[in-house]
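Only one chain is shown below, in structure tokens, and it's the form predicted alone.
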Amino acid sequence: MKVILVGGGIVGISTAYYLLRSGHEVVVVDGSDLLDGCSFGNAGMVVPSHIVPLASPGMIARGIRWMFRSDSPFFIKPRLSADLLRWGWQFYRHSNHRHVQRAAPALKALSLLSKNLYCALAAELPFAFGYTERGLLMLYRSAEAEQEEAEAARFANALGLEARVLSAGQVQQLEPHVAVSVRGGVYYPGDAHLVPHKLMQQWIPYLAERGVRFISGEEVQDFKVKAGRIVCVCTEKQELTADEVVLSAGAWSGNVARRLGINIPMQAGKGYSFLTGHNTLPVTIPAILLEDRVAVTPMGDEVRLGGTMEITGLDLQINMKRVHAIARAIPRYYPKAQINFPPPETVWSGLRPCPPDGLPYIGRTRRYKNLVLATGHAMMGLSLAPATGKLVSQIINGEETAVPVDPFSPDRF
């Protein structure tokens, strides 16, 4: 079949790979130049440990506290928006223990599938992208964070994911090349990381050489529909016929879906990152600095520092106050690290597609017979991309999916 993918981020590229392996003709359409975006500058973490969705107990109160700090790791820009109000109401409704109990097993299954597929990709693709299995450290400095992470570790262990609660001394033993100043941490040995821009910069030409057609710099503006099927995807320059259509446009997916009369609640969550030298911060294990919500990932000779979640619409402008907050957080956990404030031109920003319940949208919608959604992965896009691509290919092939997709139904709202 001829499959049109609307969106060429990591989820779209993963989907193209598995569809190509199934023998389909694949066309990827993206309004960008496919040289940047959330799939390039993210923290590069593959994290089966992340089984608690963003909508969880305590997030509302924590978010309200952070709202009044110009350098906080979480911010929602107040604005008159019916979409934002509806999203906020659904986020509030899902921020409870019952939702976490329902969502966690589904996220675990999806994450473990994705990690296994990354292992296979590292072996079968003819290029290296820095895939490394060293686990993840969740580091904390306060008693409150210690209590929360100990509970998270108990929850993970109960679901069969190994989580080790460590003392400050045990954390230091795992990071012998850098001084660590923390109350303790939780270590998830099953997590991994990679270098996202190395993956994207090599995977796209690899697919192009094998027949995937990439159309960049053209936004999808409309669709032609007949008898409940999408028969044509229209850009400003051309019309593309399709047997199947996959919507994987990241933070822009909600806008594209509206052109088809589909409502998938979505807000763009902006994040920032920048690079520092490994000699400045010689970490070997990726870490999340919990009180500041900063991610630290070693990537060869460099270390990527990233963080923040700004719900500000489709706006990529950089707020340097929040970037400086990321830099200031590092010496609190690694006291000998001297992180200089990065100049604005070296700071990356990207938009994460955030559903209100913290679960991605994967699967068909009742409205169209030949449309599959693959979007809404929030901060887990890179981590969950191979599993999503595999599931989409199985759905289009009419096969039984490797894990159940009902929890991720695009029609659940």
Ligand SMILES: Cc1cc2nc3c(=O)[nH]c(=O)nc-3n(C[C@H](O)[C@H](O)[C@H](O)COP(=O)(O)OP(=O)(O)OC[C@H]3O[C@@H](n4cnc5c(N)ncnc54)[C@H](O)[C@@H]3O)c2cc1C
Second form
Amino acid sequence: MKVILVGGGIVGISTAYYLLRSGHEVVVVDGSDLLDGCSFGNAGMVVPSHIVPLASPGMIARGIRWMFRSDSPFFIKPRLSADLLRWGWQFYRHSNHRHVQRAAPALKALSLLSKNLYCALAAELPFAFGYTERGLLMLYRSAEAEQEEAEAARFANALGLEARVLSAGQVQQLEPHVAVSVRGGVYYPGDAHLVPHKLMQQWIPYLAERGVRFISGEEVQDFKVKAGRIVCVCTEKQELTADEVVLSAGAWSGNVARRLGINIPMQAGKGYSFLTGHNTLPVTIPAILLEDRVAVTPMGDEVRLGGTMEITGLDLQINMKRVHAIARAIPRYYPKAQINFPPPETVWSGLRPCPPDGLPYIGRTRRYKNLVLATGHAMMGLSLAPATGKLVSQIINGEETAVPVDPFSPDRF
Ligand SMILES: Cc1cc2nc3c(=O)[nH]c(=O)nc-3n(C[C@H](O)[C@H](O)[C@H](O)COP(=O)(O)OP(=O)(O)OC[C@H]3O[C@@H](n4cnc5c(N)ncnc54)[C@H](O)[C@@H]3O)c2cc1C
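Given the form predicted alone above, what does the protein look like in the form predicted together with the ligand?
Starting with the chain above, the whole complex follows.
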């Protein structure tokens, strides 16, 4: 079959890989130059530990507190937008224990599938992308965060995911090359990390050499539909016929879906990252600095620092105040590491595709017989991409899916 993918971020690229392996003709259409999107500059964490969706108890109160600080890691730009109001209402409705209890097993199954696939990809792809299984440290300085993380660790262990609550001394033993000043931490030994730009920069040419056609710099603007099927995908320059269409347009997917009359609530969650030398912060295990929501990931000779979630629309503008807050957080946890403020031209920004309930959209919709959605992975798109690609290929092949996709139904709102 000829399958057209709208969007070539990590989700589209993973999907192209598994579709190609199933023998399909694959075309990836992307409005960008495919050099620097959200799938390139992220923190590179592969996180089976993240089984609690963003919409969870406590998030609303914490979010409101953060809203009033100009350098906080979270911000919603108040604006009169019906989409934002609907999204906010759904977020509020899902921020409860019942939703977490329902969502966690589904996220766990998807995450573990994805991690196993990354492990296989590291062996089968003929290029290295820094895939390393060294776990993840959730580090905290306050009693409040300690209590929350201990609860999260209990929840993870009850679901069969290993989580170890560590004292400050035990954290220091795990990171012998850098002084750590924390109250304690939770260690998830099952997590992994990789270098996302290395993966993207090599996977795209690898697929192109094997027959995947990439059309970059052309936005999909419209579709032609006949008898419940999408027959044509239209860019400003051409019309491409399709047997199957995959919508993997990241944060823009809500707008693209609207052109097909499909409602998938989505907001862009902007985040920033920048690199610093590994010698300035010689960590060996990725970490999340909880009070500041900063991600720290060793990537070869460098360390990537990332953070911030700004719900400010489809806008990539960089707010240096929040970037400086990322740099300022580092010595609070690693007192000997002084990170210079990065020059603005070295700061990267990306838009996470965020559904209000924290679960991705994966699967077919009622409306079209030949459309599969693969989007909305929010803070876990890199982590969950191989599983999503595999599931989409199984759906298109008419096979049983490796894990149930009902919880991710695009028709759920
Ligand atoms: C600071 C930061 C840190 C992060 N850290 C992590 C992490 O450690 N682990 C993790 O798992 N995730 C992380 N994420 C999230 C992760 O980066 C995203 O979830 C993921 O990149 C989304 O991938 P995607 O393929 O869905 O979207 P994208 O990478 O955004 O790709 C979508 C593509 O669709 C294209 N497109 C849009 N509209 C159209 C159209 N109309 N026609 C054609 N093309 C179109 C775009 O040009 C784009 O290339 C992080 C994100 C940020 C911002």
